[in-house]
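For reference, the chain that follows is the form predicted on its own, supplied as structure tokens.
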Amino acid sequence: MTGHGQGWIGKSFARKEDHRLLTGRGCFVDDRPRPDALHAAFVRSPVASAARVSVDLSEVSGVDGVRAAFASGELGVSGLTALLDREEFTATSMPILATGAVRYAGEPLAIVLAEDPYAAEDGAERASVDFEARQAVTSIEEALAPGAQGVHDELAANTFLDVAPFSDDEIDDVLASAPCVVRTSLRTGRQNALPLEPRGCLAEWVDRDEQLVLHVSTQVPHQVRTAAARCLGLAERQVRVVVTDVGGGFGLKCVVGREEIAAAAAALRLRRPVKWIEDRSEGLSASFHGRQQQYDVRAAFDAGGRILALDADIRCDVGAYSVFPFTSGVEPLMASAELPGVYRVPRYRARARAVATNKAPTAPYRGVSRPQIVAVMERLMERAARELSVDPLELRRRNLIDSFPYTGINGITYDPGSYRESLDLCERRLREEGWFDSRDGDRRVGIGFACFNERTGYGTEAFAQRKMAVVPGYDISEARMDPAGWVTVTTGTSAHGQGHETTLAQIAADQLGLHPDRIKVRQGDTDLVSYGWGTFGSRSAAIGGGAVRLSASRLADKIRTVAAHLLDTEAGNVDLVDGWCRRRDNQEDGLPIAEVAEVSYLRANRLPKDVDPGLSAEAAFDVLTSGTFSNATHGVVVELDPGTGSPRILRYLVVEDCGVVINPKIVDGQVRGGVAQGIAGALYEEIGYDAEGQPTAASLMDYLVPTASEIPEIGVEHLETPCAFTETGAKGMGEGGTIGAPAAVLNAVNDALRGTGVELDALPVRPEHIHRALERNR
């Protein structure tokens, strides 16, 4: 990092995208007018798993508007097969239709064109399905189990994955030794990330540039052209994906979907375009879910209340088929390689396995893992503290990290964080505002902390680690300006909700001097946009905004040289200020930007000899090194109704350091709505199954998503500690709400519980959980 800039960076700008958002002006995939297009609907899977399958289209073409329906083989298409580089993984592919066998309710089998979508569900439900019915597995543990029913055929025991990164061939001697062990067996259920626009994609053949032009409600643009070009035969230039506006993806949109395919496969075999529009029935049952995992875990203490090891087991329920890119190994191996978090640990061991069951694949759902590993981490520190009648906070105080750059048992180095003043800031404000006290009558209420460390900007290093065959990283942006001085800024992030247009018009306009008004950010277009890696994992700011910074700067540096030409000084004595190129050693002489836009363009005769005409330039950017690490500390009081065990929150706080803000509104919203949804799967969410695999949220009816009247107000405060391994000293923070809240609210609610023999480790956490613990208790 070199510095802050001129003084957009750090204020709360509002946000350039907004006004069109907000007056009905955006443009997402359903908007997009093709009066010609066929409507896409697919015949799913009545069955959880069943070999033999074959679908009857013949009842199809009757239903008035069908125009065409294809079953699998029938597209010419072939499967989306997700690799890693271990030995410990077995690949499986994902039929775009499935064919022979299905492997969960809601399966894809057959796509119905018509034109409009009703006439495509009615024709939907006039197919056929024939199958041979067999036993599902819905569990974990039936998963695991000896005999039990192959999800896929080349799976030994249902097991995508299974590995044991991190051993110690003498910590079962620590553990047996130590003054201190504890243990938790934390269970995480099944959530939707629900965004509020769902999945859907308009394809269509465009003769004139014999080009698919695919558009998608994606978080990740240049993943689909490669997904779609490899499974469409054709080559990557013949795929253009475009993304206008997206209604929140939170990671389900951060995979390629098996629909947006078929949607493209039928598309190039009828010429015409085909929207699918997911409906959210369709969401909730058949879409990517996340969050169901396991993990028994073993922590000793010395008796000082130190860590001496950390024992673990992780299986993590990845459903039925491994999602491209990141594969079904991305929740246990980033889960095993980050459970340590904020705390010192000499002595690590960890198993981690991703298991077939048969249920809806998961994608990486914001925070991927660490919700669960901090969930068990805090845990841990509460039971330890209670065995060795130490204060819980200051027990993580003697085991934070405080020391940095710090490389952890895991080989992580961690980069420079608050993570002792966040948490001393959390509870003094706490205390300051009498939440202590009221801990001490007779009502049941109960204060919950969680501490944790965020690693956003996975770089291609990171990523790489993972051994996956197509390995993210870096982002590329480029920036010009045209003849009027008005400056374009691509980026190969492609926002869906997070502000893009205006945090990294923000980043440019300190360099280049201007206002963020006179920039405009691009993103979501594959033909506009060389190559990047989309939005997912907190690397917008941190990655994508490097990119543009660098980008921007260069574009400045050529600014300065025309103006020095034009200014008869050099270019190191230029300043770019409010749009005027000013001489540093005399601040009244200047021309305004606009003018050296003009000559580089029009006047190109007035350029020095050695200057081309145009002024653009392009860099990329990577984080070299084990990624950025956001920290916070989460404090929650929550008091339960003490007839039916409700837990309410009384008071949400959030103390975070994400390096330097960029703009603070939006990182404020970027906390509240990641804590919004951390509640949301810390009491409300999930999505079961019955013992057929049949899953028992199939609307909103069923899946409890918390409104504004179960969300409290959230305080955020902010320290800041920048980061030296980004540009612009940002560290990411969009996932950090997320993973904080659920460890937080779930210590609340045990320690409302104190006294009464009850503790709680599954979450979600309902009243009915809670009564019954109680009932069971008395």
Given for the second form:
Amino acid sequence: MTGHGQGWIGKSFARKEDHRLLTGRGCFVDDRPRPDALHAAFVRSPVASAARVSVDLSEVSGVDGVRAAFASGELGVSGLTALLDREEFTATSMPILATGAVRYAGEPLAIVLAEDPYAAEDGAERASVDFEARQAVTSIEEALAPGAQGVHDELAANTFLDVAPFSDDEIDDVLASAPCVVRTSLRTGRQNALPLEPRGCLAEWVDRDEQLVLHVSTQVPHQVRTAAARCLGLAERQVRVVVTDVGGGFGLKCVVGREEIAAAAAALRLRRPVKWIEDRSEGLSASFHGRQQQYDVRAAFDAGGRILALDADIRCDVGAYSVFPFTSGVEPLMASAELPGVYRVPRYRARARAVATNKAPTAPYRGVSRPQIVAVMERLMERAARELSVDPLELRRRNLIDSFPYTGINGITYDPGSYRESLDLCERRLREEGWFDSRDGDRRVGIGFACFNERTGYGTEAFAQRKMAVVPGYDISEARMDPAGWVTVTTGTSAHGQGHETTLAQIAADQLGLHPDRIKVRQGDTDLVSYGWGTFGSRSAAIGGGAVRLSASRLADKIRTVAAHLLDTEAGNVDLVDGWCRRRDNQEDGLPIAEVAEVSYLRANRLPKDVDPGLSAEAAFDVLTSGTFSNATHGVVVELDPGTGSPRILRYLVVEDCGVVINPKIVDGQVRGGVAQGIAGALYEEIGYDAEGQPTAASLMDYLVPTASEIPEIGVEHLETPCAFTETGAKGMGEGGTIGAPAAVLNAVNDALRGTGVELDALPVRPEHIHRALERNR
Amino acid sequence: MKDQHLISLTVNGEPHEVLAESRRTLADVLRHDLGYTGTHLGCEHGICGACTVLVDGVPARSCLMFGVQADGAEIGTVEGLADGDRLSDLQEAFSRRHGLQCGFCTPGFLMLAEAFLAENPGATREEIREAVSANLCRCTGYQGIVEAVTEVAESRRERA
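Okay, that's the form predicted on its own, but what's the structure of the form predicted together with its partner chain?
Full assembly next; the chain just shown is listed first.
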């Protein structure tokens, strides 16, 4: 294999996306001009729970500009049902428009179509909703209480999923006899991923192609196609999903929304394009949430500070519905499988539940359960260190996995990483900078650490173990050269800000001996790639990039074969360098790649007899193990205001290892953006609900998104342990920042509160909680 | 019973006349009536700042203004920053410093920063950080944005 040494991988190459985005020429879903489109607005449930609901739309059609309105049953669509092939899972259907019962405030009941969005909202306001309200289930405690109101009739004990994936009959004895047992009861708040671009779609039936074309702001075009085809009763070929620029997703856009399907159904019925653009209050209250979980965990340690056993009870408030395709099982299954993290745990027992409540459903928000499990493990480390009078970093070192590949008690095989090295470097830097000394004075300064790994390349095997009925994993790419020698590379991944047009071009450029500017990456169109799994779970560089490298390498092979024929040599004697095919034994002899391209299409008579015309190659790639694991240590220094309790971050350092770094600038940007979202979850953001199930943060006046004033500068240092399981050596790293920050910040706040007798184990940590702790100590 | 008003706007130096309902926001007039879709709507209640444009040189949330309020005004949008295909120094700095990822908030930050630097040519890094905290970004952690604006402030001062 040749084609190495071009050196595009590893370069901070300027993003190809930037020019259009900086000049206002990006194309987000609401930027598509369609003067003939109807605009959709939804009539939504005013209450969180009702046994019976009906919508009267008779006043709606008279509103100026309104063209149609449909309630459930009038649209001709079936609901979305996400399935796990597990006995412990109860499937429930999510109707596209609620019918019969209502299960959360903001649930869509009817769709109104009008000539402009203002008129559509006028129309929706004229709908009258009649309901028989009942007691809303607004917390995990209420949901699990005996005799609780059922969110769905078919659910026992308001539980979608109740699994005990790891059992151990002797663990109670170990816990009873261990020299040290520590506990944590960690709770995390409900968050909204809050992509700056709200959800939205433009649906249109195109007669000539016999296709419903659905432009949608999503991370997963093919899954939207599958869902839309199923709900609308169309063949998959009859649905084309097109995604152009997407203004962030963070997991919220990796599940299928009801509104997109309803808009598509309306477009089919009315034979007119239909556009729906979510507004922010709909987004906050009625799209998808994440993160609301509770953990009761005990850990036993021996006298030397080594973990003996871990026993966990995990409850996730997943809201009212299971979302397609991941199901409500995603949070509890991820949490229970991955809780041990970077530590050697010889005995493990876990129970994990997906609990139904009368709140908006949850989607897999960036990091999915890992922010919580890392916070749990890192709190346990701190507690055990104190009990055993061992330095907390030393205690971590005694437990870190340090030989690879390592297969844990959870059955997961971890690929080589730098668990110990990242901790050592992070500690050393903060010591060198004098932060440990800053704890000695009168100021309330605390230092917090978090050691963790993040599974990134979830391949088909990893998802199959979750027993999803729709199994994501592999990805497919085609590399195609045109007669002038320019290349188009397709991918089934679908970027929403991660810069795939640049990094995937860098990967292909190294294979083809071309400048990345000669390579156009195309994504986000279901007619371009036979199937793809989109972008979530940090999979794109590791898996999508693997497919791109393989397809580009196969294309390079064909180019070399043709070039060898034209140069009268063997393919193995041809190198592709800087746009040329050069004889390895005589670098002076060669021909431009463009000439090979021209021969392949326009002068095919010059091709070797056994070579087909055209220059294209397709490849699929999958990670056939437990996945790939990036790792990192976060170190953060926090100072608490003695008067208000308000925490201020003085220093934030990430030492991370994501294998081969394809584009350092993009990687650093992902780390910093991730940390900012992690800090948001640690200190600021929460979607609350009142006792009636009404969301209390339905605007950005109440949902506190941190700004440049709250987010500090974030230092990033890299270690590089190439991945053994991927084509590129890259591991993926989109979520790590978000995963590590809550644990590190929580530990830092607790460190700053040392001596007060107070420990905080709930996120977000708000100034009032800290203030109260400080008051008690005064 | 639509109440329509004929309003005149100059956008990036181009004169326009448009018929707008009283309640139609300036953002919708710019985006949907005049085709300047570079201005984005992230919250429609004045918090996120993605819709920031310049109204007679002053940054304004175009989601909080009605189109009719801008009658006769000079509007600056992101489409007016580059000179043909040549990016402005601020746009180039945003790319160089990785001050954008998904790019949705970017037009609002660019317009905010242009107006801030015009008003405060001597601004320090900390003042710039405070100024850009008027807008929300969900991707970058703000560092690249602060670095880009600071770099441009410094280079403009040197050139002045």
